[in-house]
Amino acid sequence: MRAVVVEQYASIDQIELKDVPSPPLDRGQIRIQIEAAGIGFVDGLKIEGRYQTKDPLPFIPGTEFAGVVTEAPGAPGGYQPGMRVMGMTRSGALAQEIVVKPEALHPLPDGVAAEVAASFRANYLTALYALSARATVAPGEQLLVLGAAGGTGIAAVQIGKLLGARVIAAASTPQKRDFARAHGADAVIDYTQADWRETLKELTNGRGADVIFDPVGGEISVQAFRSIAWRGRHLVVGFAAGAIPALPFNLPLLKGGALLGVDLAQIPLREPEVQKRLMSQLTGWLADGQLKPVVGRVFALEDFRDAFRTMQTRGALGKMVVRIAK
């Protein structure tokens, strides 16, 4: 089969597509004939070695995918041959093949291309766990969306929307705030203007911002901690902007104000059954359409190398896509 292959970690431009052995099928595994993989921030962070956690030498990197069932014997979990799944795993899934734990695997509603379910669980299964079981956002609660024109950001404002928040949206382009108003955006900030938190507590009648998603980091954070409304809550997600921002204890005291971090690699582990609920409440609003998940950009395999340079772009808007089979 053909794979993305990480020999040594590396610069993007430096990864090979490669011929490769199909993956052995272990007992209790599934055989999966991806369709499309989805390109996150982490998996740039994994090939060049730059994430907390290293993944062996060699490895295929992509950790979201979806694609149709081919082998299944005993159909572990209910799946058999011929069924739709989407998928999230450590790595593999920029390849043709993936072969993978029943628990890794959601059947994929109807009617759903396999580019939107590529880049639908990681982005929106963050964006409702972070909103729902961790700030509890409230009807009616304003939420401040950070880096809201990215993949994990245009999740949370359609996210909020759908939890009855006032969502504002901060990006630092014109056309990235465009982009998010017309995802369901009902305010827009340029965080790069010096007086944007003015804009902000104009925005929200003084109040501040109830809740906080900040995928971004950097002093952003700090400042928009500094808006935020009393007993707010700062969700942490990422770090996109590459530094690590460090919050003076004495303004959580001053607000009132909670810090709570938002792992996903960590909730199948501590709260699979949280997350059970929240993948059951998130394709129920794929498959009724109140949930229309966000595709950025599509590439082919050949082009990987161009899908993940665009993430790494700050001009991205949404999740890049790798269609790895017709």
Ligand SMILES: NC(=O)c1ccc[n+]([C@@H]2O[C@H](COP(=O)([O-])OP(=O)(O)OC[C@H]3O[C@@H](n4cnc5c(N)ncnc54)[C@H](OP(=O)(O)O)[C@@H]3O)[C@@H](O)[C@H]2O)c1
Contents of the next structure:
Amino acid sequence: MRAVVVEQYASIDQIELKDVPSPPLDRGQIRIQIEAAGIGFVDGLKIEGRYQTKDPLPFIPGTEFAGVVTEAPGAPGGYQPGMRVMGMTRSGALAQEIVVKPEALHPLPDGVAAEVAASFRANYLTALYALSARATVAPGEQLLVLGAAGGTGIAAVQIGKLLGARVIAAASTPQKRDFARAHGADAVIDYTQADWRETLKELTNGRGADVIFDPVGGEISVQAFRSIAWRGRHLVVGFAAGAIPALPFNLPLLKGGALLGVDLAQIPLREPEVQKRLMSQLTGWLADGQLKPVVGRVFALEDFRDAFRTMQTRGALGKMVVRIAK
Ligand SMILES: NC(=O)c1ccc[n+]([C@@H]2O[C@H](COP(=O)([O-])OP(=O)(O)OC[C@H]3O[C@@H](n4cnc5c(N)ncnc54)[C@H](OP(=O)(O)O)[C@@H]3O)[C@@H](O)[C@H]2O)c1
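Can you give me the structure for the form predicted together with this ligand, which would complement the form predicted on its own we have just seen?
Let us now look at the entire complex, which starts with that chain.
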């Protein structure tokens, strides 16, 4: 099979597409023919060996995929050949085939394209878990989304609207702000401007943001916390800007605000029932058309490097997807 193979931790320019043997199928496992893989920020860090956990070399990157079951001896988890599925894995999705346990999979609702399914699970589950299970956003609350045109950001814009929040999207370019507005944001902010907190104050009638969804990190995070409303919740999602901010402890005291951590990888381990409930809510919205996940750009497998470069150069709108099966 064709697969992206990381033999040395390196920049994406040095990573090659190779012919490798199909992975063996063990008892209780399922083989999937992958149709599309979604590229996340973490995938780029893993390839460079800069993520907090390192995949042993060599490895096939890619953590999120959609495809068709081709082998499932004994029908583990009820999965049968021919079923369309979406899945999450530690690695291995940038390949024509993958072998996983049934826990890694979720059945795909009818009529959902592979590109959509591959850009769905990680970002939308992160957004729904953060906004509903952690911050308990209430209808009418003011939700500030930082990095709102990125993969997790645009998911938070859409989920925030579905939960009834008033969504204020912060992004660095007019194109990104238009993109966030087109996907439901009620108001937008250019947070590269020195006075952006003044604009936020005006937009919230002086109150500040009840909930802040923050996948960006760096100095912006501390500035945003300074604009949190009384009893506000600041969701720590990621550090796309690179720097991990440090929050002076007097700020939560003065603001009556809370800092809440979110880690998608730990949800199935620590709160499996919550994950099940949220996935069923998400797939329900997907099936009845209330939620239309944003597919940023779709690249051919041969062009996988461009998918990573677009994301790494802050150029991505939504999630980058690699189409694998024709
Ligand atoms: N906690 C979890 O469970 C979880 C789950 C998924 C992802 N994450 C993390 O969340 C972060 C964002 O992921 P994502 O998929 O949303 O990424 P993304 O699609 O690349 O979006 C990140 C956004 O951050 C902003 N940004 C600011 N400075 C940047 C810089 N120097 N380089 C790149 N982007 C920059 C960009 O918006 P502007 O240009 O508008 O500023 C960009 O749209 C990553 O750190 C990722 O690891 C965490």
